[in-house]
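Given next, in structure tokens, is a single chain: the form predicted on its own.
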Amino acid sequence: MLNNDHLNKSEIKKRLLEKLNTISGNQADQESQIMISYSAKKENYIDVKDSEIDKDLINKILKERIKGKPLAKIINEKGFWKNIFYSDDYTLDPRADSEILVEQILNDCFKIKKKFNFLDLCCGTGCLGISIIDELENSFCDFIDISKKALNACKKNIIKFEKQKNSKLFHSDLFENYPINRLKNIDIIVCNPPYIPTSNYLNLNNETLYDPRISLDGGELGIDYYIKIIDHLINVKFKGSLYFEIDPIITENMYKYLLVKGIKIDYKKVDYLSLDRLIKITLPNNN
């Protein structure tokens, strides 16, 4: 832990380090700026000065991530895409992953120049589809998720951004209580849902595990809330483009699925670690 002696930001960054490098791996330098930066109530590490690092804020935050706890869920915060959103308890923290949506959505929404409406489904933090409007102006956003809770951590970081013009928020279970009028000028859904299959969630790390299991368990298969979201989709005739995050873990099963239900995968894209992590589909009813 650090103590009371004088010490610059490079001394303290290098204590963390020691004692981040077991904990946090290749992951350990990132950590020990965001602790550095959060303590002095800065967004960037590199405008932090001395004086104002609260060394016993740290020490605090260092005691909870050696006992095994996320840094994000620590200090409530995660950064993702552009911004450092909210998050909790109650959300699945953003990752880095799941910036591929973002980014394919806003390369695909650019070469069509128009007002957009989207649906963030399963949206927790809600950081997708924030950070999707806050780069398409005047477009809009729905954001649903079965969680109250996990509504009030979307809520929080709308506020944040002040895009309380540009969504609304819906508690429902998948699309049970959402009007379907709504549905119907939807141009893009995007939707990170739970996916992980049961037998491999009771496996997961601890560090995963503190997510909220709602947000990670995706059935036997790992597909169950795809195919809920699907069929729905389709029996509504739902018109629009559909964004789904995949995993590895469960791409033969789902695209067995998809398959068996004659759905077009328009593309699909890798992550930063070349793994596959995205799909866009079009629905039988837009062939």
Ligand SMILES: C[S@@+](CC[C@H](N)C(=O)[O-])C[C@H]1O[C@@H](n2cnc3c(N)ncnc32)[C@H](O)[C@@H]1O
Given for the second form:
Amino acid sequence: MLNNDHLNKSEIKKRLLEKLNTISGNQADQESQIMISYSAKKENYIDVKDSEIDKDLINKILKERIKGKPLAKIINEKGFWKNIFYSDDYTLDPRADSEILVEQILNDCFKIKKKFNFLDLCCGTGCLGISIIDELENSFCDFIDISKKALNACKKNIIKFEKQKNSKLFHSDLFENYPINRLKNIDIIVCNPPYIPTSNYLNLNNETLYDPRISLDGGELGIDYYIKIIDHLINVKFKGSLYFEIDPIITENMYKYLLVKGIKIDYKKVDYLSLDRLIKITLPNNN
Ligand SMILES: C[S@@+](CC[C@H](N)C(=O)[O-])C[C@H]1O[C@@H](n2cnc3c(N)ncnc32)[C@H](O)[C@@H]1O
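Next up, the form predicted in complex with the ligand, please; the one we just looked at was the form predicted on its own.
Now the full complex is given, and it begins with the chain already shown.
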């Protein structure tokens, strides 16, 4: 722990790194910077002055972190894309892997000049939809989640990033309470559904298990949500584009299902670790 010695920012960081190396692995450097900037109420480590660092607060955070609680769950914050999002016990902490969805959707949208309507389905913190509309002027996003508490977190982020005029929240089991008329006006659905096969769920590492089960468990093969979503969208003849987060753990079963349904994959993308992470698909009624 940090003691009462007078320590400057880089000395504190060095001490934190010593403590975090075993628990946080290759994230230790980033986590030590986050702890220091959080304690100083600054968004960036570089802006922190020595006098602003709250060592008592860092000690408290470190104590929890050493017990294995993820940093984001201790400080209720997680950096994603270009912002820091509120996250809590009821939300999946935003993952860097998911940023490829934002990057790719923005790439596709920048090619067309229009006002887009998005739907962030299974929104959690809202990190996907909010990051997208933050970069596309005049665009609008609906957010759906089955968890009222996750929607509360999403609302906090919408307020934090001043997107109240460009967003609407829906408490719904997938499309159950979502007006069909709104769906007709959606250009792009972005969705990172729960996709861990149930049998793999309990073998997840302890830190992942801090995220709510409802955000992770995707049924027997991990593809229950994709099937329900796609079947519904085919039924209602959805005309827009569909971007899903995927994972190598489910790709084989997912591709089999898409083949059987005659659904075309427009393209796939890999994440920073070269793992399958995104598919864009076109539904049969769009061909
Ligand atoms: C993997 S998390 C994704 C959160 C966020 N979009 C992200 O990428 O960080 C899945 C989210 O789906 C929500 N969810 C689970 N079942 C749902 C359902 N039947 N209808 C709507 N949302 C659901 C969970 O509450 C959780 O917030």
